[in-house]
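Quick heads-up: it's one chain on its own, the form predicted on its own, in structure tokens.
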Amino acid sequence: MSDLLRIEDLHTQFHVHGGTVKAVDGVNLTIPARATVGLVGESGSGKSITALSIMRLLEKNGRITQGHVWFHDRDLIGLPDEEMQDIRGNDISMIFQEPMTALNPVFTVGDQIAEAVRLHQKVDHQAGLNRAIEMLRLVGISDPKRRAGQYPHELSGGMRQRVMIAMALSTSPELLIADEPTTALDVTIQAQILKLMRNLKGEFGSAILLITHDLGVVAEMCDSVAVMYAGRIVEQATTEELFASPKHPYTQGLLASIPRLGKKQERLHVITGSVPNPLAVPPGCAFRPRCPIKAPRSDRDIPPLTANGSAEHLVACWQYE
């Protein structure tokens, strides 16, 4: 597969009261065309900031200090705002974590989808509204013409998430970034949304960057997966290989924490300690205070992401030096 998006040595920082937060600290990641890549890790690991950096939608106190984000042969970091605005929502779309805050409460969902189509596809409002109704039908919303005239508060959580997916796919983007698309939904609706995303990926041919903390979702949806911790990717592999042979102690801990059907356990496995304070990340390997191995050098040097076992399986841990 050819590479659609390539992140090289990305650094994103936020200036806050008390210092500087290195939210993304040297991330390298490739998303092939038509592939689904999972980005997993605990809250605060830098997953969402990585996505917002790609889209250049950072808060005012945040800035990209180093690195490149190549989309085809264009570096998104250096593009003028007008060119980036044309790519954002057209070639690259994003499904945000909470649809109730992402959707405008004073406009109907049909008008909001139509506006996205009108802006990026250069069509009139009626053509945009027709596209909105068609997209609502494609994402499985019954009576789409009536629903297009409703406001976000009139829809259930699952329906609002479908509206967000309809809006994101209405311009037929090459890359869809989905930030925790099923977090606020119950298990039944979550399964429906994941099935919908799989079907629409086949129909539109979009690549997907799926951001989640749910390894079950990764196993079901992704071709490959990158594991983040404290702003860095600590392991990357095909989904099959990562689940079969996790290398990094953090990945091993995450997988060991998943309860398994038919296996009785008195207590679930937990990773001791907590994610480091972003204003006081320890020197060397950020995972060392919680690591059961504490390999030599990990207290002073940051381990590079290098191949381990195969060219596709990368891990950042000094125990494999």
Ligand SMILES: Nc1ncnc2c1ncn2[C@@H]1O[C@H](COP(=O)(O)OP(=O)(O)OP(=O)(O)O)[C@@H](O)[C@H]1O
Given for the second form:
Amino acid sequence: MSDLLRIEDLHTQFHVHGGTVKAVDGVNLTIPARATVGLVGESGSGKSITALSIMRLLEKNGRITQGHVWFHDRDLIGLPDEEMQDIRGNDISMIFQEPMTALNPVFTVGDQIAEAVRLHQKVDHQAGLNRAIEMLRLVGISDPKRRAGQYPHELSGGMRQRVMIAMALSTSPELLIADEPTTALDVTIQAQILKLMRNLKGEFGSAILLITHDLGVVAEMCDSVAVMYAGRIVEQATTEELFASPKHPYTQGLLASIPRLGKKQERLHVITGSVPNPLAVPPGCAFRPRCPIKAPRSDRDIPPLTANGSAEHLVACWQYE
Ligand SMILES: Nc1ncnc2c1ncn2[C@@H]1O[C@H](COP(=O)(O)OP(=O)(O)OP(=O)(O)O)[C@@H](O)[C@H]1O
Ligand SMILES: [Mg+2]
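So the form predicted on its own is up there; where is the form predicted in complex with the ligand?
Next comes the full complex, this chain leading.
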């Protein structure tokens, strides 16, 4: 499969009172065309900032200081703002972690989707609105014509999330970035939304970068998984391979912490310690303070992400050197 998106050595930093937060600190990640890639990791590991860096939608105090984001053969990092806007309107869409922040409260949801379509397809507003209603129907909203005339605050959380998905897919993007698309929803609606994303993927052929902390969602949805820790990818493999033989001690800890169905409930395995203070990441491997292995060299040098066993299984740990 050819690569749709290739992130190379990406660094994103924030200037804050008291120093510099290295939120993304050398990320390498590849998304093949039409694939669904999961991105998992503890809170604060840099998943959302990786996504926002791809979209170049960072807050004012944030800056991409190094690296490349290849989309086809174009590096998004150096692109002029207008061209980047064009990419966001046509080729890459994002579903945000909190839908209320992405929807404009003063416009009806129909008008918002119609505007996205109008800019993308260069059609008039009425044609855009018809397409918006069709999209709302497609994401399973009943009475879509009436709903199109409503404002975001008039909809439930689950419905707003569907509206976001409708809006994100209305331009048939090649890449959909979904940041915790179901975390805020209850379990039944969560299952519906995931099913919807799978169907729509079949329909539009989009690739998906799915950010989640839910390994069950990953198992169900993703072709491959990247595991993030303290601003870096520490392991990437096909979903099957990662679940069957995790290689990084952090991944092993994560997997050991999920309760298994049908197994007598033992005490949950918990990785001791916590993520490093982003203002004072230790030298060498950032996971070392919590690592049961503590491989030689890990106190001094950051382990690179390298192939291990097969070309598709990448891991960043000195124990395999
Ligand atoms: N605007 C900002 N200013 C300063 N630091 C920030 C800013 N946005 C994010 N960060 C920091 O960057 C790091 C990565 O944050 P990010 O939101 O990417 O985490 P995440 O993996 O998405 O976590 P979660 O699972 O909670 O959504 C965190 O330490 C966070 O505090
Ligand atoms: Mg996040």
